[in-house]
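So this first bit is one chain, no partners, the form predicted alone, shown in structure tokens.
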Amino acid sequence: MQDRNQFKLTIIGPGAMGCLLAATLYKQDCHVSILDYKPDRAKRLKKAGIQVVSLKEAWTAFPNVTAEPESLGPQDWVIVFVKAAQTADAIKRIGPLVGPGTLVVSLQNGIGHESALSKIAKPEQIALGITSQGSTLLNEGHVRHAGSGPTTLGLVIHNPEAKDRLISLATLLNNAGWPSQVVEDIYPYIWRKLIVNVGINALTALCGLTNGKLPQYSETLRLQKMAVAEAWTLSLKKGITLDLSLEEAHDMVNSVCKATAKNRSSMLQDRIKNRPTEIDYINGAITEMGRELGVATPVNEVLTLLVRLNSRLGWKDPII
């Protein structure tokens, strides 16, 4: 196996998670870069570094940051951490990073990213994943590590060589302090994460509540259960093997609310900063698939429409 500092890894997007991972890998002497689409910001980040604070420590890392993908060349791994709605624009810029041996890995919220990524990489070069690492962007290049958790990775199409490369990535992440595993079928994990997001993100954004407050109100708890039930029913229709009863799905979402009680969901953070949300790739995706498969999803549709409307209006009411 190559020495870890001989690997080439580029993270797409200097958001909260992208900055956290880049700083974490840099701390372990890994050859890591961040590709930004804003040249001025890339220059500032390269000069000032990435600042990370957690309950245990604080440090500054200086990974390579650039807005010029041609300067990086083909990578061993390209990890996509941009918001779901930005994927189409991001892939237009990362062609120079993708060679015959490159593995493109999406660690984004929502579903369906492999379709967009297939425009710049062969299906056997694409991997999907989920992570329970938590990060909040405090300021440009300044993040708070809000909590640790497992990262799970899997290939879109089985390929022995690609699997070896994915296992090497998991090893790299494990050595950097990100507990990671590679699984044969990633889609049940993607759907479990999707169901959690369906039950939390839109409601926290609409109500201005932290995750832990959702189960404390009968109204939000009921809405959460109805939205989760629709997503769970849809997973059965699609033949996804969740190995979860509906009650267990509700318990899973409730457990995440408790474990991340003080966290503001990514969609609530988008609301606070008046940024576009990922609603169309979470609750909106459930609604679209429901229409295609004949599964009723009225609660997810209402949540989607309300988030879209409030986004258009600029989220003018105060945060609780």
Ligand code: PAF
Second form
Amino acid sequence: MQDRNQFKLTIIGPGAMGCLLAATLYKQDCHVSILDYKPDRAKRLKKAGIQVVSLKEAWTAFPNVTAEPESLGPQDWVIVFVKAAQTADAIKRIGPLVGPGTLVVSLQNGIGHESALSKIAKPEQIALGITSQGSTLLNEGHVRHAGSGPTTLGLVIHNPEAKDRLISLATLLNNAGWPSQVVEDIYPYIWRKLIVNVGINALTALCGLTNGKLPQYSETLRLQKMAVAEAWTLSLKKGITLDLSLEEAHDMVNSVCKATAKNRSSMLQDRIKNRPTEIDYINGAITEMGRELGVATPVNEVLTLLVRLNSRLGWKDPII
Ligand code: PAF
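Could you please show the structure of the form predicted together with the ligand, as a counterpart to the form predicted alone just displayed?
Expanding to the full complex; the earlier chain stays at the top.
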């Protein structure tokens, strides 16, 4: 076995993104583990390794995979990559991984994860981030690296020690080929990503379209623009410095559709596998905040209700 570097990092969840990151860091000699909640799957993944295919290469990595958090002990970094709806369950198992110097980083889609994470870590130990890396789970432990893009990280509250640790994480990611930066205020980035997900995920899941197809139909383009406009208006009301006009917000969503044209969005992948979706943390969160702040969000509400209903019906075509 190679000499892994001395830092300890655990990724929570062997989903598409968790597997990709674990395999990428493993290649960089990082002491990386994946915490799974399914013991059988953890055993299989540990034995078979994580396989990654991309346009350029294919490789197999052998990070430590376990379902026993006690066996891991306190980590330098814990990266939460479970689906938003699984955060509450996941954090019940993360306790043994969090020591006084641990930084807990959520790289999940959606909004509001810091409040769940504050149950196991102090606010100054919590960081949020967004990534434009794309990954599709082809099979258990087998992912396609679907595209590369920047990763941005920031602390929830200012803390010099935690910032140093976050910068070390960004360095590790950069060295592993994930271009990463640490910013003072992460919230504008979280909101820009949220707006992208608002404009893409529910529509791709409901219509069964890849990201690139959404702007090609006048109906989906119009719905996308309406949903994005509601989220954009809400960001203004919340005082988020998006630094984007509404027109620029539409352009941003459009360019993500183009850059990830062949991708099945994470919510479309959830639909195909009939898994719980992240709707409540994306369009549903917009509707919730809109209600609190008096901003009308009817399109996001309709998208939320349709995704929730279809999830409940198992995404079958109901014939009643
Ligand atoms: O959730 C996703 O699928 C991704 O965040 C994005 C950017 C929409 C690309 O598919």
